[in-house]
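To begin, one chain is listed below as structure tokens, in the form predicted alone.
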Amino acid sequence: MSFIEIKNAKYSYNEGTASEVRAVNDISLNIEEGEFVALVGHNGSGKSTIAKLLNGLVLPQQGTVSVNGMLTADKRNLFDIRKTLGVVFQNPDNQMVATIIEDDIAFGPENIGVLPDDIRQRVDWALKSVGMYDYRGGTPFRLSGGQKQRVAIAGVLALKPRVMVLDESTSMLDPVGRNEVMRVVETLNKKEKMTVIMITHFMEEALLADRIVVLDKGKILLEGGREIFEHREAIERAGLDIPIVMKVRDKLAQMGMEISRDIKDADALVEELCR
């Protein structure tokens, strides 16, 4: 058994009314403990249901989605789902509660019982493995979106969990954002061995994953590496563009240069020109 278990879910907004929107239609997938996945789709795919489906905020309609061997659709164990996954939305803003760095990151694991001794470890761990420990007496409302977001990451690692989804939660980024927050998920996924889901539009975050999953209207379009952008036609049907560094790549190629295909950004392509 896999660690999470989509399996022939289906969920539909507004079901049985004129205005019913099927946002997942009949999707199974799989994912391994340890994995970096993304879900990758244009607006309306049903990415972030999926989201909502894994933690138990929506319940499939037709189908099982299991954590852990957890089914969501069973109340009793949404408390003990909901530890074991969490979840970064979009806005940081929506997800603190306290004026007070440190305090906002002890929230979490006061409201599940954990000792005191233990919140304080958890808080530093939290806030050290993103980069944040400096910032912990001052207040999350004066630092910078890319600071916020991964205040928000420490928040949630602090529970513990054992996966994290990223619901697009670099979207409301500048660039320099982004990239502190992507090198934070990398670290927790290759070093502290976390199951990552990262829901996201931006294929550069997309080549940084295991495995992409490209989900379109409700479905699984395509599944794969990073050999999924060979399907150029069908990703760009689906709403989507293909990575720039790959565009790149390509283009040196059909000029002749002999450029590996497991180019996954900007570096790795630099330093593959320069050898």
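Rigid core (definition): largest C-alpha set, two forms, superposition within 1.5 Å. Residue numbers count along the first chain shown, from 1. Predicted, not measured: the structure shown is a model, and the values here were computed from it. First, how it differs from the form predicted together with adenosine-5'-diphosphate.
- Comparing the forms between these two forms on their rigid core, the Cα displacement of D262 reaches 2 Å or more.
- With the core held fixed between these two forms, T170 has its Cα displaced by under 2 Å.
- Once both forms are overlaid on the rigid core, the distance between the two CA positions of G145 between these two forms is 2 angstroms or more.
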The other form holds:
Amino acid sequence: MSFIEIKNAKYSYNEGTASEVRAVNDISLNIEEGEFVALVGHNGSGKSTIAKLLNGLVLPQQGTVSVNGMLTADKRNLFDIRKTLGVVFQNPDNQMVATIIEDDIAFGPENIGVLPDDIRQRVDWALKSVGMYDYRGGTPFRLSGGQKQRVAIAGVLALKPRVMVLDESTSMLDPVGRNEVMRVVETLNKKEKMTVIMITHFMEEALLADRIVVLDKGKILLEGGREIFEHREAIERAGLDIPIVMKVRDKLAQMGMEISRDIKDADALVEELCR
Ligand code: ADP
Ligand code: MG
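Same protein, different state: after the form predicted alone, show the form predicted together with adenosine-5'-diphosphate.
Shown next: the complete complex, the earlier chain at its head.
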């Protein structure tokens, strides 16, 4: 059994009414512990609904979702599922509960019964990880969108979940901030072996993942390593861009240069070229 299993899951909003929207339409996806998976897709393709299915905020109307063997459909599992799998939701404003940033970060660990000394440590570590430690005594409400996103990420980090789901968590950051957050995420995945599910519409971020899942209209369109960007037409039809490094790679390949298809970023491309 895989660590995370989505089996023939279906979820419609307003099910059975005239305004029914099929957000997730018969999706099956297995994720192993330690993987770094990117979930990409056009607006409305069902990405956020998958995040909600994963932590049991919504339940599949058909099929099943399980985390570490625990079915989300069983209410008794929800507490443990949410301890195991933390979601940083799309809108950080909805996730702030306290008026002081560090209290806000401490709230989650307190709720799952972490001891006070340990909480202090986790809060500091989480805020440092996202570069927001200096703001710890301030109020979250005056922060910029990007800073709120970082605090929201720290809030989930402090729970030390085995799986972290980030739903467009870098969308309000500038390129520098995005890079910083991506570094944090990569470190958590590589060093701390945290399983990462990264929902993003930045294809450059998707390239950092071990596996990329492309969603279209509530279904999985493509799934695989970085080479999936070779399915250029399908990807563009789904309303997504081809990452620039991949475009450059393809042009060079057309000119007869032998370059690996497994290019992660500009640095990797330059390395290949130098060889
Ligand atoms: P994504 O995150 O990929 O943009 P979502 O999972 O948010 O996609 O949405 C999938 C579909 O479900 C879209 O058509 C969206 O309009 C619809 N949807 C999302 N949330 C709701 C809701 N609360 N009520 C009704 N429809 C919704
Ligand atoms: Mg979304």
